[in-house]
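Quick heads-up: it's one chain on its own, the form predicted alone, in structure tokens.
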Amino acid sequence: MNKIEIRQVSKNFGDTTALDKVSVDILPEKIYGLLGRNGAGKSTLLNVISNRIFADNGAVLVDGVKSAENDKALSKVYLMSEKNYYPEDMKVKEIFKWTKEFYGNFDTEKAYQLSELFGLNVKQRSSKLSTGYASIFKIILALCLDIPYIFLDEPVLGLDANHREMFYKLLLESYAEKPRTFVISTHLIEEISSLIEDVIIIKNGKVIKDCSSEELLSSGYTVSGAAEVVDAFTKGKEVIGADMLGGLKSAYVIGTADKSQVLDGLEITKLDMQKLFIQLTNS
């Protein structure tokens, strides 16, 4: 079966363990979100995976083939992340050119349409443009191109309201176009927890969750009211968090909700993906 595996992948920085023996399947036609806090060991993992840095233990694979040093593997993944890794006297324009060479399946009419629509001068050099247009440039490529994996480390630093938007809009009509995984890395997580089919959570150099969002989201629930009648609901539950207002609390509780022993006052809802990832990367 084509896929990305991910096996025992370690790395460390000195004394730092950015990852601790990883092991994930990434698999075709899927919209994943990588979450994790800072320093997490996520753009570690996306720069092994695209051999741009090597694993001290453990192995990449790509639809079955060792990905590390083996262009054909590499040829099927993209990776967009904040560094700039192109020339800095090289335009915009010949950057297009440069990527349809290499990669081959690269749409260049749509790269040209896209760049009209979010106002990207194609003549200015790369290491000349914003942070926002940096990643609009970056984001134009990712999208033209036809290769079964494409990651995008933080694609909207820098962008306006208007233009995450826009971008992810286009990542849909992109992806409902020419289906291909998707991976996004951010820390805007309600902006893409409607985009996202399945989450991988990393936490201190290790993956914590791995499945759909659906089964994430539906794993516990949250528990709203006056804090009394909640700690009374919630007494020998598995909380992971809490938050307080004034007299009133909310809990988050992994499990199912028994709504016949709901207490008076108390609102049972789901949980918010933000929220339940900030309770489970807590310290």
The other form holds:
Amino acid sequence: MNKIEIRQVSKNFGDTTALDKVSVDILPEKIYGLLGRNGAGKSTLLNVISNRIFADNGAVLVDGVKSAENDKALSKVYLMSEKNYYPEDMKVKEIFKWTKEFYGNFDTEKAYQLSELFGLNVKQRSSKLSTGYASIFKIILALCLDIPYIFLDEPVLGLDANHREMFYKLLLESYAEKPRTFVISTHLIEEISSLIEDVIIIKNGKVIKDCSSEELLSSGYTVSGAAEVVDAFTKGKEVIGADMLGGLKSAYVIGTADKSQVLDGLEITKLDMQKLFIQLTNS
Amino acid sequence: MKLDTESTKPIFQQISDEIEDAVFTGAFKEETQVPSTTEISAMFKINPATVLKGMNQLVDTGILYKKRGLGMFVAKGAAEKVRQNRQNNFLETYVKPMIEEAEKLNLSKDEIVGLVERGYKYE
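Next block: the form predicted together with the partner chain, after the form predicted alone:
Every chain and every other molecule in the complex is listed next, the one we just looked at coming first.
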């Protein structure tokens, strides 16, 4: 019973279908990657789960309880989104205090430690933070909360490579210390591909993949070599895309490569998550 | 320890292989504790479930063992066990691929044997 169940959720904005009968489960104590192209419906889904917007149809159940307008269910869910809903003149440290009062399970001491680690000025007004520091501020809020379901919408927006590394490391340490669910929505797929346990891919408001990251990565392979040899090999197989370079071809194939069938001069390599994602979400 | 995300070898297998290698070289000594899943996970930014899968594989083969509440330890005789396994797999891992490549290059059996002997001379 402990899970978030998204049941047949649909949402339209005027003529645009943002979510089309989405059904997916978010299980406890797991790290998810929520992937989709711009406008695929990721943020809409996250906003529906956290009750910031209402679904036209369907329901979201948090540990068996309908979440819409239910404070107890919603107190188990935190969404860190791009938009900031705090009063403009509120300082970072005041928001820490407020979050502690609202959620209870907020580690204020750790929030101050992390602020120092990232070089975030807690006396700064939250509305005056740069894009990078606004992300850092929200990451700190999310990592210091001990609640079961934490959703991170574009957590590394504007962060430099050093700060992104720090975030991934802190996330894993925080997860090990207090296992809880993190759902990360990001465009930097390769950076999180081995960090996440499960992956959910959304395309045009529909869930097109919902499986373990390992399963997704082993679902296909790349075969490269002379174009005509590659074509002969891939005949009758499910090819989801290809790249050409002169007479050399790389084909992206769904399935497992039968090593005994591999002809001379062909090379079989892994299909990385980003390549798979691009091929699966190209319209 | 290093991991190759480009490799076709799954990450959990790489973790398993790297720990095994550290046991073999003595970097992780017998009857001592190996780094925790959390340490490895945070260091390489890998999901802890993946790390655990790799470690459990070594528990199954008797290279590591679990101490309840403490973590994973290197089993007694583990290094020798790894050596035995590698000796047993030497034909599959090294000799067969070498013969395959040699055949592609039209090298005869005598020529390969000659090259192996030459290799020893450079030792």
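Numbering follows the first chain given and starts at 1. Quick caveat, the model's predicted, so the values are computed rather than measured. Whichever C-alpha set is largest while still superposing within 1.5 Å between the two forms counts as the rigid core.
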* Asked: For G246, is the C-alpha shift between the two forms 2 Å or more after core superposition?
  -> yes
